[in-house]
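Take a look at this single chain in structure tokens; it is the form predicted alone.
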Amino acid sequence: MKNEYDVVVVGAGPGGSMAAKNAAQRGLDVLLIEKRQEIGDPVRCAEGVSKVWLKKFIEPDPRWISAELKGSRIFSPDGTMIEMAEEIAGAEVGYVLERKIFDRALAYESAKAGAEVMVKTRATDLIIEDGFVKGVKVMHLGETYDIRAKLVIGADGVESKVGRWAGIDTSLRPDDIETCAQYLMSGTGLDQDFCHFYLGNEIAPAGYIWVFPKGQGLANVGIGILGSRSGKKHAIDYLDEFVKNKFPKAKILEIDVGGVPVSGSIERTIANGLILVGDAARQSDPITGGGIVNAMETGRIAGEVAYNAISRRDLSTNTLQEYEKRWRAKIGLDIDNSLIVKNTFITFTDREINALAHSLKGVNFTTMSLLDLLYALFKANKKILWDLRVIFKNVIKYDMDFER
């Protein structure tokens, strides 16, 4: 580790490591520190995540996939499953990853690319002369360092503190996190071809529960909800009366808990001399609070985007609003859209949870595209669904367009 880099990526997750590995590929000079003294554990995910996306980025290697998806299965309150195809199920169907291997070989990727990766390498604070980030200061082995950079780029997760540090606001409020906890679990007899999620305020108060099947009879079984909606009885008290009911005798063999983002957009992911992504930047999916891909996709844009305003030797926000502009216009209205349904249906009660999934029973999600299954549950649910309509616009619109 030296004390001077074009670029500090702080936080090894696959957004650092998609940065880091685009800023190396390009020839700049970079550290990737991770706090922790092992890449990609603990899990803190279901850790699905979509074929067609993940490609995008990296080949799939078996080492790391456990399972492979033909879709999911959702059960409203009363019981009544729809089924979906990967297709349309989302961004987190398709394969499930042992994470602890797939942040490794993401990490393995950016050192191959020429960057520098140091673990157990805890960032303190920001140095910042100027109304400028210059790189970071950073805890190793119960030593202290001042390491200095050109840009620091900002992946620690939804605790983060890089942002906070360069002024900021990612602050989160109840609403805006979800409270998480899962096991991983065996004997729980789960047909290994479908993701199964459980809906309903009385098993899982706005959020819901997610069971994953991992391969060789394994599965993730976990729970999410708002942390405005964990007070006496907390996320993993629902979990365990879940699993009590419906895995009796399935044994649990490891435990994580933590919390996902689901606030949205925030107002600003860039600083002069900073730029934030993933989780950091609160760009997971704020129904699901997957991060997988999205983190990667702007951890990619980071570091494309670090070389051309290195290139410039121009670090101001200015510059960096290359990122900002990038980031939005690929995902963010997905981000926006899923705000909007996460806020309405988080006011839902059981009884329209039923009637939502009852509207769709019979329905061939095989060949339905998210146009016709927006259509199918508006036209059913008119009055339920009204606050979705800038949504189900939004949607034709994207569509009109593409066929053009």
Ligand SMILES: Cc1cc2nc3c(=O)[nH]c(=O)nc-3n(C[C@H](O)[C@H](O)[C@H](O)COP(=O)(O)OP(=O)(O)OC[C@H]3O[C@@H](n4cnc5c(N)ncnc54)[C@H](O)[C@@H]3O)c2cc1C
The other form holds:
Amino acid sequence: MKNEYDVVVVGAGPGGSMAAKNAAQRGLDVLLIEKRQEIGDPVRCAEGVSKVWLKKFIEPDPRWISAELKGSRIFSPDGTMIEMAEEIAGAEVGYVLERKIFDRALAYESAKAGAEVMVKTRATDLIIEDGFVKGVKVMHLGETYDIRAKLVIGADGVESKVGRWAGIDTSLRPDDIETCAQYLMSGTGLDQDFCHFYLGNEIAPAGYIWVFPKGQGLANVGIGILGSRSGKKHAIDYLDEFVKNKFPKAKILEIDVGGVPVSGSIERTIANGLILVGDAARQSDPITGGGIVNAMETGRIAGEVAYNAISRRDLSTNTLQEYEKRWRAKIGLDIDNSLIVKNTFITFTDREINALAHSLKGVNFTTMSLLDLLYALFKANKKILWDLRVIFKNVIKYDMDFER
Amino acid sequence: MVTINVNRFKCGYCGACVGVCPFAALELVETWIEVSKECTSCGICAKICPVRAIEVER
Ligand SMILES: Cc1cc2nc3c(=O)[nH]c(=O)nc-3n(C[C@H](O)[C@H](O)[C@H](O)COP(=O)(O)OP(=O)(O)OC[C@H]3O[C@@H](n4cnc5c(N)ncnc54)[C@H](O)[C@@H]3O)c2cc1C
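Target state, the form predicted together with the ligand; input state, the form predicted alone:
Next comes the full complex, this chain leading.
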């Protein structure tokens, strides 16, 4: 570790590693720090990801793919099933990853591109001079160090402090977070080709239960509930109930817990000398809670903008505005739309969810696109879904780009 | 003054509590949560903890 770099990236999740890789590839001197001693572990993820989106960033590698998905099945509270699957046999649409290996592989990519990587190294504050972020203070094995940088990229996930240190309020209200618990289980008897979603306020208030195949008979069985609905019972209590009823004989091989931001976009993701990416910038999807590919997308943009800004020797928000503009153009609209959907769906009673599911009887979905599903629901239930109309107005304008 | 009590045997050190703390009073360090004097015992962290590991001391 030196005491000065062009770029210091805080956090080696998918967002941070992509940022470090893309900055280093362009010849910048980059340090990627991660406070954990093992990148990617413990896992805080259900590990589902769309195939087409992932392929934009990295060539799929069997070492970090646990299962391939043909489609999804969604169950309403009364058990009505909606199935969405690719019509063409062999056209797998999604992967279930092994994040422990995936995240490390991404960090390795950044190392191969020339970035220095340090684990067990925690940012404890920013160095701020004359209104500009000029580096980070870190703790490594109990010692503190000052590391200067032209630009700091905060990719420190749901628990992000980097933005707050620079005066960007990223704190999440209880209704801005899904609080989650998951078991890796054997013996669920799950159909390994499909991911399963269970809806209902009794079993998962303002959230859902997921059962994702993990390969070789294993499954990620997890739940996310809206933070504002947690308290009397917590995510783990709902999960235990579900597992007891649904998979009484299955065995628990791992426990994962975590929170996903579902706040929607925050106003500002840059400051002088600072860029926030991924969950730290609250860029995860408010309806699905998916954030892997969004973090990779914005990490990549951040790495490119880092190079442009440093080349121009201007790290002010004027130049970093390029990041703000580019990421919002890429995924901002999807996030805004998902927030509208979230705000509509969290108000529904189980009866309403059942009615929505019934309205789709006979509808045949040959894609796994969430937008197709929503559009079919909208057409059949205009009255209760009237708030969603703006989404479809936008869709026609901006193409159907909603496959995540 | 300790204002919240994090049961480190239950805690899954996921950092969700850190993200919701309005006062930035929590920090996930290695495998435990550190609480600073900014904590006001507001209880939001205890409410959202996925595994019910946090109790507010009143
Ligand atoms: C239960 C659960 C299920 C999920 N399921 C899915 C899913 O199926 N599909 C999907 O796409 N998304 C899912 N998500 C969301 C997804 O995990 C995140 O959106 C994604 O990991 C965000 O990537 P990131 O790089 O922004 O942050 P993270 O992956 O969270 O990485 C942040 C990193 O920063 C490190 N860090 C934090 N503070 C510091 C510091 N001060 N100094 C140094 N390092 C620090 C952390 O240790 C961590 O390694 C799920 C989330 C949860 C909790």
